[in-house]
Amino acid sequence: MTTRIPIIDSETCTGCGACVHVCPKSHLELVAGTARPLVDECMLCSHCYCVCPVGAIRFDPEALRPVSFDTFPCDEKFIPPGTTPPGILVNAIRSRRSIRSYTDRPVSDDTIRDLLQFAVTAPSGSNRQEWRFTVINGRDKVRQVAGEIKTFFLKLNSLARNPLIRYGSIPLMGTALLRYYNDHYQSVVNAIAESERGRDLLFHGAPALILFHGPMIGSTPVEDAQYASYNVTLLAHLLGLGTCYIGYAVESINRLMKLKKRIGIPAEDRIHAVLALGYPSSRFLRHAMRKPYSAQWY
């Protein structure tokens, strides 16, 4: 049976009491200078093990594991707050590009489980970390994906362009259909004509895809894959990849349920985000500018 609270060495433990003043749910105590569990079941944070100064904290390895990497060099090292010059990330992210141009180089499996392994390093509402991975790897099996979605897309066109249908609709659906006419159908009926002369303007002849998933349940479950997804995107600029969000992937795949079911995507997840990834045919020399923001303190 697995266990799911810290683990802690008694002879080990000073009774400094990091670990109690870090719990998030006040799960921990000390009692008779050493540190405890008060419940059977925690979080899983591991807020306790990581500000433990003797290292008498573990986990139940079933439950929580290190990350490791197999395709680049990563010696663990903890950098506290305010240690690192902030222009070394700064300049790191803003040179990730949304890419939409790739080579026909493939990606690894060895290198895309590193992308995963990164992935589940980001942050996640109450650390539920329930999000769920379908690579895609392989030109040919990505050219079925986008034919399914091409076929979607087409049934979907048939619909919009019809304006009794889509003013009918707003009834049942609101002003859906009238806003994808707007917003969306001439872009669609643009792709769709690439498509049938060879180019792919859904997944930009992207090699891979990687679809983040999961129940809806918990406070946060698409934010939480969001930042998964954007720590993919972050590592794979630096290992030499490119990727870029497909937003059009996402609602239409949620909708293609034998698709889903294809791919081995529980019915009742939802796909959250679609990253195309590959290697880069085009080079990027600088930053690229931003439009103005608008921000208020009150």
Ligand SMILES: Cc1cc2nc3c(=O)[nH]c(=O)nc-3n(C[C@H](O)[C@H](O)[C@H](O)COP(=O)(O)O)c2cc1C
Contents of the next structure:
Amino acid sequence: MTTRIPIIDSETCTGCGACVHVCPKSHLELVAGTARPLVDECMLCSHCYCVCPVGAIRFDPEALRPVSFDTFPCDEKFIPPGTTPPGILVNAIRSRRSIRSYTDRPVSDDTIRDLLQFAVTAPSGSNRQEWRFTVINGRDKVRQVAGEIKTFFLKLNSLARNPLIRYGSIPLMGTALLRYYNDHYQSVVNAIAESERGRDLLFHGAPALILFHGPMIGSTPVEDAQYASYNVTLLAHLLGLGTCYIGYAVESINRLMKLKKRIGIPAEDRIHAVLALGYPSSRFLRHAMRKPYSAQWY
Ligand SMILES: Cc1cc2nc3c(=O)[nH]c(=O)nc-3n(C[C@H](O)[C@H](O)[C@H](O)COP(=O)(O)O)c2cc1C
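Output the form predicted together with the named molecule next; the form predicted alone has already been displayed.
Below is the whole assembly, all chains and molecules, this chain first.
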């Protein structure tokens, strides 16, 4: 007989039912005073483990593992709702900035591993956690990727600047090329000109990149990867690092199949986010402001 997930120690279980109540799949039931998994449909969210007051629930370590960090101290401590001054979180999040200038200081692989450990604590649709990461660590490697992306944009710009192609492409690909021309063509021309002078307006001179990608399966693969990447931006800030989302790299790398293959990204994976990463050489002194927004109560 195979053991169902989660593993519940019937000697320790007091039959309080907290796990039954919290299970999002209604997968647990109380039988003769102890909790038991009904069917093999556990989605490994571990909420049952999180609520068990007597520690009777565990998972096969092959399936689920604790999250820990090597490069900074972090005593695992659960913070119940409403018990921490919200300003701590608000100020930490508001102090993150998109960093567009970096020092030469390299980022250690151990630090990046810790960032990824934190990335995967983000929520994901149906708890799929189908994200994968590719780390490009080292300024020379980043420069090489930037060069391949530049070639991509040179080709794209030569198409977009031709009005016959711009308008002629509408029946085939809609207004994508037209919109690219209106919104991005000129800034790409400028970035390419700057790159000839040795300035990196694509990755802002960052010494490392993290690519967030995954197969287009599950309910929300794009959102999942983006939440994971946002976690990285926040922890990076608290570790003294800076990050910047590089939207230009997402679309281009997705189309550069040779580059994808060279850096080991499976052909079926889509890249959802690219983060530049490094130690900032710019210094911010106050929080950024935001545009007025619209919200309604119905
Ligand atoms: C999906 C996404 C794509 C972005 N792409 C770029 C980019 O290609 N280059 C860049 O310098 N900044 C990029 N940014 C950064 C935004 O410009 C930045 O978040 C915005 O100006 C607000 O600044 P803040 O992040 O410091 O609050 C991107 C941000 C997001 C969320």
